[in-house]
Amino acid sequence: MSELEKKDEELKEQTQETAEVKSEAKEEKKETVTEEKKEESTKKEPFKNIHVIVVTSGKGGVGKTTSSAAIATGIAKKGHKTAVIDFDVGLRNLDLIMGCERRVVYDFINVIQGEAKLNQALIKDRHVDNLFVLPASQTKDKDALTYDGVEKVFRELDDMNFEYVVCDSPAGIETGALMSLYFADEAIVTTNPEVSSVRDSDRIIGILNAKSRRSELELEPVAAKLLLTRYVPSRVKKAEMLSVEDVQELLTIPLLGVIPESPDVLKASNSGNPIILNAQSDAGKAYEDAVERLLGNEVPLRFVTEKKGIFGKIFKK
């Protein structure tokens, strides 16, 4: 190898090393900036008006978005100014269940990145006054969510005199889930009556206790409550499904409600009408009960025992 070739090779190696150092420094800087933004958020005063409720779970497919839509609708029906936000960046299903998918122009990420004002992105619900939907983005990356950006949206909602903000969290512990959990005042842990779903929910409760904004500010802990969905008493009786008592024993958090399995839920979702608006459905009634309990009212627990047919009622005992 000639001297010229040796020098050229050395220069290439030096350039590669410099690029690697710069890349490492960039990653370190990115992490530092993220932590600084989080630290900046945690130092701010608590919200004045809004109460942030996150609907979460450890496992997907348990009915979080259905529950978010129903609970937000129920709270708004009680006269409270409510916003429901889709944190599932990249997928976006809340607008479908709320029946406003064709009215989406701007989304949550557009607001965070300063591409739209919050008023432009909020969609007024067509069913209930005082309810507004903030959809997620289908095209942006989950990393577009930042602690500082999410807090700015919450602060603006606070200034707009919203009372409740319901966050539809993605399943598990990805960016959107952690972000919504971090700002929560109250968490509705949604689970099906099966072991894997309950186990994953237990991990979410651990994160709420350790990594929430409230814990970092040494405020009262996030109030976690259990919402048990797709419950079938007849299957519980056959030991094919965990009972309410079994799930409570495993998770040790207060019970908010039990939502029975019902074909009405799928029909409601497909038609863009939250199930709580169906006053004839047992599932709709169960969500109404859950909202009452969420607002501090005591109502009896229904739909946890098997319904008897006419002959069962005649010949019982």
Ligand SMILES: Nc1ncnc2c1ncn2[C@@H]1O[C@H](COP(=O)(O)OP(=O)(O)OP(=O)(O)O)[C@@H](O)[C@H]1O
The other form holds:
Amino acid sequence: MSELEKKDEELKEQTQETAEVKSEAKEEKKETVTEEKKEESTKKEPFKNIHVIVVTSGKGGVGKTTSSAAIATGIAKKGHKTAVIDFDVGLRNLDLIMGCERRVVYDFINVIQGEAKLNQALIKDRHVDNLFVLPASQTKDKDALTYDGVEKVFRELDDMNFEYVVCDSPAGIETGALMSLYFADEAIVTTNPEVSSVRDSDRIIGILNAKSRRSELELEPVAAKLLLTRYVPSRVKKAEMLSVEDVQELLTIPLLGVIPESPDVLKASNSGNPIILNAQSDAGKAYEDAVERLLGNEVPLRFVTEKKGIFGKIFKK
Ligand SMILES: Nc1ncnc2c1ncn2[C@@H]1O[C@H](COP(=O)(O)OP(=O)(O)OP(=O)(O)O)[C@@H](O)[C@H]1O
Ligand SMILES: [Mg+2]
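What would the structure be for the form predicted in complex with this ligand, rather than the form predicted alone?
Now the complete complex, all chains and molecules, led by this one.
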């Protein structure tokens, strides 16, 4: 190797080393920033009144918003002062399902950024007393949500004597989803009876155990419960769908409820009336049962076996 070639080699190595050091420094800086972000928000005092429930899933389109609307409505119907918050910044939907989209003036981000007071943004539900909706913003700015801002809103809800705060998580495991679960005491892991949904739910359970405020403060872990939605017993029988038992075996968290697939759900969403208010619908009844269990009452599982047709009923012993 000539002297010149040697120099060239050395220079290359040095450049590589510098690049590595730079990238390590960058990594470290990134970690410090995340730590700082958490530090700001990890206030040790527990909330006085509110019990925070996140409706989460990892996977998209499994029924989180439908379930948030139904469960928040069910809890409020039982007399508890409840707020339901849409964390899906940029893609708000909860206001539609709750039927209050025309009354949205201010939103969650406006409150976090100090552009509106919390009581200006909270929309009183038109179906049930004790229920308030905090809509998401349509902004594209994903950084608008901050741990500090979310905590500020929760502390204010706490001071306003709310009892339950239901957080409708966006899909995925990015900022919005992480923020929505961070302060949770309890998680409703919404899952469809299919492998990809179960896998994403498993991932979310891991995140609940590692990245929630409860895990960071080494408190009792977030109570994660399984809500199996869009269940079709006839398809389970034909082995086209995972059974309740299959899913429970894979996820090993207690079962909160099983919601059958029902065309009533889409009708309910389109009319802005949460499905739980439809007392004729099996899906509505199944949500009622889930709310009972959430509030600590034991109720048997329904709608997990195939419905008997007219002949089945006649020949039933
Ligand atoms: N039990 C059910 N029976 C029939 N359709 C259902 C049921 N639950 C939810 N759906 C339908 O599934 C679709 C997705 O529901 P929803 O918007 O609640 O999911 P999501 O998890 O909030 O979605 P995203 O991840 O996009 O926020 C909707 O069209 C809804 O009507
Ligand atoms: Mg949703």
